[in-house]
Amino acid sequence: MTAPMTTTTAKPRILTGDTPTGQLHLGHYVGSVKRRVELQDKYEAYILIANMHAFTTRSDKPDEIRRDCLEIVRDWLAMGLEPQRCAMVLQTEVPAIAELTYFFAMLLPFNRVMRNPTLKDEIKVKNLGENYSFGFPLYAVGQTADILAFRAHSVPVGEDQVPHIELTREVARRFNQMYCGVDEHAEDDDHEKLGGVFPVPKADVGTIGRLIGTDGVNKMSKSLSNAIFITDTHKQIKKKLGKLYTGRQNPTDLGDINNALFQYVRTFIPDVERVKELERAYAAGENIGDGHIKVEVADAINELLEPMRERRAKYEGDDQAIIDILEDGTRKANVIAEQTLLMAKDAAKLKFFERDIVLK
């Protein structure tokens, strides 16, 4: 068993996480995981594996989802999250989340859920058409329960997840107004001190809200085969970046420093002066080729990923160590989530008995 993380009530709380769909990539790292690493000491941090959400489109692949849950934890550890500093939580072992999801579904009109732009984009990207389960739009409500079960004050997310946070903010306000007597004109930051069960959480978007994939067009995504993974070798990184389209015809053309290549330059080359020099030379049409810059970016990415690959290798093949980490974090999560559920039931006149949910 891993050493349990230190418990504190003095810090504000964050909740964030990932749906297990395979290994994480650079887009996940710069979009949200890097920010989580920065915040894990400043906040009481809960990092959730949303494995039930994975069933909304892959319910016929339980073995894959279980495998992906463990792989994501390996990626988190590799990227710098530490179980002594944050709680890594398995969604399906926190029953209060499912109860709150059902409750919150009563507070949201169906058409409001379906207007969620992230949900609409996923239906389009995944080519679901009308062929999706009832649980698929319900997961948008479930995400509000993921966050509010922990009474989180802030949610580190990528840019594409901001609409989910706005839906969560609506649910928190509505619950607090309907069942706790919080005035509808109250400031969001005042809801708790006015008697609301839930804080109105804020989205915390990383400096790179949306990393373009190696196709140079779409957001980085495993499903689009345009992703760089932390397990990729230096050679694989160079090969993937070599395909990055910039639209530039030859090295003496005036270059657009707002293209996909220069998003990578600014994101991964740590030397600010070197970045400025590359921007100047590229924009001026000096004899500097895309290929040269791609190699330089690949070197910088490899330098970033090398220690991650080393950390990840320590956990390869040891599923029990990963499960132990999840058990420790989930045990702590259940304490908070059960307390939240009790408060919510009490406010809505649904509390009749006391109960405890604990892991054996």
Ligand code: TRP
Second form
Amino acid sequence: MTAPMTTTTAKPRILTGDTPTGQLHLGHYVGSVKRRVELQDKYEAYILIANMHAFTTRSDKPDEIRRDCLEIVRDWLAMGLEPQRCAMVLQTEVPAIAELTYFFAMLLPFNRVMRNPTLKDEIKVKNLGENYSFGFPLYAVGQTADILAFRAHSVPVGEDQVPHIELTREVARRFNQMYCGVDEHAEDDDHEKLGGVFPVPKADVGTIGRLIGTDGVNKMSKSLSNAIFITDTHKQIKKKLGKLYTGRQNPTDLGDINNALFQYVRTFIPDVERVKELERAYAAGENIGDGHIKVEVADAINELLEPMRERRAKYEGDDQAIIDILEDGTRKANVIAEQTLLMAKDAAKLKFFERDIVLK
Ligand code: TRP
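Would you mind giving the form predicted together with the named molecule, to go alongside the form predicted on its own above?
Every component of the complex follows; first up is the chain already shown.
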């Protein structure tokens, strides 16, 4: 790149991503992907496969991680993200991200990184003890680089990611103050206008942060075997929902409409009047059985998933088609990320010459 390229649209940018951990399920859909599908038109959208992040805890499983990367793209496509409307990006082929990670690590006190509650939680939940890799906490710094490489204005994420966005905002402010002369009292929204390289990005947290799994108790998660996958058949969906525990005994018992089953009713039955009617009848104990409601919910979920399964089937077995989509998105990503890196290097007196990134 000889001169910095300008981006093709004036829309604000969003960047979000997933760590490849296996197939996506309904919890991912209602918690984040659905919203991305809605946002892909309003924004210049980038969606990242954080495949290096998968190595933080699974560096011994490169084959699995590679397979999970391709599966995640299949799921995105199935759920309605479109490569023409949002760039699907492979993190490890955007070198600017790795370079910015190294740089931003210099701007953050070590203790500040370790104070991140999401990191602390993960250490506990995944039983990492004191044996995590150096790269594990570094991924939090890496995530700030994922976002800032795109100079994203907004980051659509679930609640659990908010501490990462907070860290990102700190990095952006510090960089802009230290190297771009932005005043420390400047409003976050004014940083770019005042000459800062980085916008101070906002977390955009969706409304349904947490879909209960089919056990009726825990958050839906593959590792808890309480997930409905988009590849599940109508029959499998019915069977999984059949096991959902509500504690209610008889169709004439007064039902609790705040139970897990009714979260499903409200989330998946599109007819608002029908939802109200079910809530009323359930609460009143009007001879309406849980089994009956589960069948109705299963039908609604099946209707939602049917077109997804069809779209997904088109890409089944064809890895090259997926890789081509990723290459395309990653090429777009490198245009902006290289531009950002050059701006950052210029500001920090690290720009000695320029370079080209070429995907062959
Ligand atoms: N940490 C996120 C997760 O596990 C994935 C992620 C990586 C991400 N980089 C990102 C999300 C940048 C938003 C923005 O879900």
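Every value quoted in this text rests on a predicted model; they were computed, and no experiment measured them. Numbering follows the first chain given and starts at 1. Rigid core here is just the name for the largest C-alpha set that superposes within 1.5 Å across the two forms.
After superposition on the rigid core, the Cα atom of residue 325 is displaced by less than 2 Å between the two forms. Taking 2 Å as the criterion, residue 261 counts as shifted between the two forms: its C-alpha moves by at least this amount when the rigid core is aligned. When the rigid core is held fixed, the Cα atom of residue 130 travels less than 2 angstroms between the two forms.
Taking the core as reference, the Cα of residue 248 moves 4.6 angstrom between the two forms.
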